[in-house]
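Listed next as structure tokens is one chain, alone, in the form predicted alone.
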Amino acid sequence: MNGKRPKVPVIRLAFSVLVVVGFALAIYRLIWGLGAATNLTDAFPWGLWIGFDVLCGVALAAGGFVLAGTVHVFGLKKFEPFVRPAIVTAFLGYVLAIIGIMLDIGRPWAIWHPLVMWQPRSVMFEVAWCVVLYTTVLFLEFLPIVFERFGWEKPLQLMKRLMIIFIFAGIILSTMHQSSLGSLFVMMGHRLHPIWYTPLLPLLFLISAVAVGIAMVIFEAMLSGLIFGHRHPAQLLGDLSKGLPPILGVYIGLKLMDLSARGVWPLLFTNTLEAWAFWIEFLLGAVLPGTLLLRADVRNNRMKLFGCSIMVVMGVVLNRLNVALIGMLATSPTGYLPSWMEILVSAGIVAGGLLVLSVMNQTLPIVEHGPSARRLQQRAAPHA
């Protein structure tokens, strides 16, 4: 030992001051109100908070049930290294969806209200209840990874018998939530821009989910190999990013068939907001990406298939926000912006996520390589 203090990586730092800051803010609308901290109003209930916070994060998370399903239900066995990741990662991206729907509503102590209080013909009943059951069958999920770390051998054992239960209720849950915030906005055809509102919603959110959650593992992946250096084989990620080309594909014909069938196309082609928030979302976020994956050389190319891996994320979270804010403000009598305050809670509940990420990442056996993968690693080394 040198005596010397280990140095805090600054962007551990950085991260660290924006957790700080957003929970000193998060106190400050719990105590003084949503009027107080937000731009919100009435007129404009819902704002960052479930446009981001909500919305994308759910979406986002979206990779542990996809990547459960493409392994365990599918039996393709290649893809297991990236199963724990996808559910941890999912686990923490349902936390913070949780954090930000208590902040966001007006009277957060209530939020179990939806256990006892039964509503069976609301849609939002039934988000509330899938998100609470989902999130504890991720939990339950996670635990084997606790397990192994302290080398608890009979829970483990046990929580393995049990892990296919797990699986398929995660998978039903998920898919009947992503696709139920689609229902959601089908209720607000009175304020919903033409361009995004559909009653496909619900279908179009589920099939975006699965993309996202596809694109979400490969990032995820390739940002461990450069921090922790979990590096998966090229080939690898490749083979997995076969997915998003189909994928993708549907979702655009579902777009373009919808976009005729409603008669929408003369408002993508006029100079508004709406407008180009629309070409941004969808051609950046999915035909460019589809279009460039259907190609051998970008899919075994690891910065090239960083990129539309980013490509697809970004253009769900614009889906996401164009649906929840974009697509609001035209029939607004207020308008809305959010407030700093918002902006800081956000980015504050972000930065917590990925500093608990980054320890999980460095404490718990999260990363596996399975034999196949150890294969590929071997066969991949010249070229990777």
The other form holds:
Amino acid sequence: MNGKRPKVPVIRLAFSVLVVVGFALAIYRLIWGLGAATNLTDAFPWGLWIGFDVLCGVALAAGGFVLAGTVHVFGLKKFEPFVRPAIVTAFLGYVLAIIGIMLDIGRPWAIWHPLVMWQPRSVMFEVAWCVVLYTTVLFLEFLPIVFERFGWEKPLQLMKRLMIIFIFAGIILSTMHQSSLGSLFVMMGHRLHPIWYTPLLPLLFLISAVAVGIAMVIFEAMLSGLIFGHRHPAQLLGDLSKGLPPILGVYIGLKLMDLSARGVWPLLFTNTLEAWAFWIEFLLGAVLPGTLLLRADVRNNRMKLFGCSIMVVMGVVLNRLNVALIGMLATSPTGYLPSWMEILVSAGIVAGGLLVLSVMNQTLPIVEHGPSARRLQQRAAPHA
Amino acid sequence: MKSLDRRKFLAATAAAAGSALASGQKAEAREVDARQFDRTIAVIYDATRCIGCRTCVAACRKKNNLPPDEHEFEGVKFDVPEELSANNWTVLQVYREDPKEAALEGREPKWSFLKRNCMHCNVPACASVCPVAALYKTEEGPVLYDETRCIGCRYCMLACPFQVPRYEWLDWKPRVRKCDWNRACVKACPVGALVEGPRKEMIEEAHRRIEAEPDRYVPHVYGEHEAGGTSYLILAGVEHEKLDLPPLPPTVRSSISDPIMEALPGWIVGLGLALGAAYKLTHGEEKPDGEGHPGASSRENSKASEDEA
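Could you output the structure for the form predicted together with the partner chain, given that the previous block was the form predicted alone?
Full complex below, order starting with the chain above.
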């Protein structure tokens, strides 16, 4: 693992540059308005910042509730080493999504309004509340890591006793939030392409979020393994990936049901951008990894598993971009391609997140900590 | 004893019937009773009377203090509002039938103006999706916007089936902009193409006109039922679809998302119970040495750490 260290500072420098550029462009957007920085128009009011920063950011943060539930509610304790990285990623993902929202909404200083100016019929109202409450829960789930780092035993014990409440709340809020992002689009039947427009959107968003939550945890463990040296046995990651085929199977089944029930199959066999985007999303993002991961030799091979996790992540990212952007093109007379400023701001936000994550990985007890770190050492001991 | 049982039974039956009735009413509530909007202010726009003079557009500009939408033609600037925008709260569009199509039927091509603006729905989609009730339906009829509440999420723009709300894209403090129903346009119209009155009377008037001159109009009052009904009613001599007015079912738009929001409490309770059950089943009788199968994973673990070293 020592041989790979010199790479890290170079990447960090590049990411820091992106953060600075993104920050400058964000200031530009706040001063001159959304129209000056983005390619958004009256005919295309939501763009990359909603489609990528918010929808993808939140979906990719699903690992937090999925792993917390797997380990602490369903009792699959062997996956405990993944819980902390997943919660840290989720917390960061939500903070980044909030930054994205702050830049995207026209009046960021009014972002607190939904908390006091209620309109509970609105899906956006639910979204706003879920963001606030779940980010708070994630912060509380994150705090023990900080307490452990500084050796504050008393608050640590208190948090541990309360943790199961946070975990329950976190799971319920997450399912509400993930699905509500899909619910946002059920009011857009006149805009969204029929391949994606369905009343099942909330359910499809939720299930794909669970899948991508698992895929993201695997992807991250592998990536940080490649950069910082592997800390998890391949078998454990392979076992975690066993969750993917059944979940993707349910997702694929629901998709097929939905496409048949609404009779949109003919649209899928046309030579259109939408049809191609759908097949890439569906085949490469769900069917292929779901099938490959049925094989033990794929699950237990680091590179193959890494590849499958990337496919699932890209599949869900493409799905969200399809719903928010590509599926909206046909009904919009102006069309939309994100401006370079939108892209650089999004890149800056992601870079900032990865930067913070890599620093936290080195300074906080995230991957190896307390009891689980000791257990790993104990397990390794007989063979060492 | 018997009578008590009987009374209990009757009470239970009544309660059950009551709740059934209540839920029945709930389902009906989604089909909004249009009668409650009978006395709201409505406007008929009769495209067959409109001469396309755009006095209404000028009046709207003056009343709302909106700058002209300047376009230059051969060195001269004109106010040519092409579509709704932050500064164009009403626009006059024109539709002309394909001459070839008309020739096939051996007649002159039909054409029509269309004055577009906010439809002021009975149950507006924009208001139902707004997370802070910045958009709201007033008792008198207008759908209004309160910029002091707005957060700028622009969900209203995406949810409106008529794509009416527009945005101030080049402003650091942007607002959603649309017709605020002050009816300056109605007062300005020199040919009576716009008339206002209580919604019920306006609908009756619209049907009277169609009946009186069936050749002049297509037999449809656009806005009477569309999306649960609107306060802006459109009479035209060509099919409304051709004028770019979307064909919409009479169901209220929010009836799509209302059931999702109303299902949430059930989801919270159900998921809470399921999680609680799973937790109880897996943690109720935890064994002190419940460590899975350490053999396989520890072998992998040590191997992996060797590989990467």
